[in-house]
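First comes one chain, alone, set out as structure tokens in the form predicted on its own.
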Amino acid sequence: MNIPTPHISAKAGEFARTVLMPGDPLRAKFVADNYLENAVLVNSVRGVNGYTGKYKGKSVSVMASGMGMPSMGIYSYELFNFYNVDNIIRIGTAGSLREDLKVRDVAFAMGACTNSSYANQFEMPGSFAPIASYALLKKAVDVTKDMGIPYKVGNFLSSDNFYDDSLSTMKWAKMGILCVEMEAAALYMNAARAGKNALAVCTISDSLVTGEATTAEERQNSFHNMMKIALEIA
């Protein structure tokens, strides 16, 4: 395919070899306006604003990704096999599945189990693992350690459902999952098949075992840590 694509309307060369992912379209805004030197509007397509600037003098780019793995794995596709994108550093929100990850605490995804079928495409003759790179899972814990910011690592899970009418969603707590989301698994399976990198850094928005949940205004232009954080291993 040649670019632009049907999702993507940048031209060769306008998407860092960084780019940073939310979910939401008005959090991608949100870091090219305050994080990021120059930053210039490279993609405008169906309202998916991306931007292309400097972060400490590094070239960096910021585009959401939508919610649900269908959306990241368009978006992720695209970057990683049409715009030779590198690196793709997920910053969104997850809900937690335990007492000890609390509100607004950082979660970094070693892992993403999912109960999506996205896999199916690949006709593995077995169960694929979805793992981040741990060059950018290494570059997060050191700088997050050097921030001095508490984080956890673990298992996630990327989840179909944001409302689960079966009700299963605590289960995965008890092999140890830290909270779920939607979009990690994707990220890691089109980074697995295109040999790139993908890291998600999650800050936790509402918990599922206390009730305990931030504001819409809040997820979208706060949670610096994680914004930060995903900038300094850009």
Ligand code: HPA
The other form holds:
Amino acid sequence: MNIPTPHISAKAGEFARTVLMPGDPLRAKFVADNYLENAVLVNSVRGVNGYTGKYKGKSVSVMASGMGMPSMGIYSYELFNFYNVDNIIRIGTAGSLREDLKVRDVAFAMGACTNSSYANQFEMPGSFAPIASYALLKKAVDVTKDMGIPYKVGNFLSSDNFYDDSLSTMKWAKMGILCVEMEAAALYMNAARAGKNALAVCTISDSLVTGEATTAEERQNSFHNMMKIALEIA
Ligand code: HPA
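Having seen the form predicted on its own, please provide the structure of the form predicted in complex with ligand HPA.
Shown next: the complete complex, the earlier chain at its head.
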């Protein structure tokens, strides 16, 4: 397929090799306005604004994934396969499934289980285990340790359901799953298929164990830690 793609209007070379992906388009704009120098708008299809600018002299892009695996699937596929993007770092929020993972903590998805059928398209004769890029994960852990920010590394659940009628999400906790979000597994599968690198970093916004949730202001501050981590490894 040629560029522009059905969902991205940028020209060739307008995306950096590393793209940070929050779920929310307004978050992407916030990152461009507050963390990048000379940020240029490179996509605005469907209001999913993408920006490319500089962080400490390096070219970095930021664009939203939207919510859920279908949306993340579309944007990460087009970036990896048509815009020569090598690294996508998801910067999102997740709900904790463990007592010892508190709101505002940062978690890295070493792997991402899912209840979605996204992997069916690859027609594997078994189930595929979506995993992070070890290189990105190691760098992320190193910079997070240096910054003194508390973190956990482990398995995530990428769920198709924010509202789950069967209330089954907590079942994943018995297998040691850290938290639930809705995008990492699609990102990891697209990266694997394209031979590229991906990492999902999430700030815990709420706890399914304690019912605790962050305020919008708290989310903003904890988001700052996650942004610093993502930009340092970009
Ligand atoms: N479920 C799914 N995605 C989420 C949640 C949740 O509870 N919290 C933040 N992202």
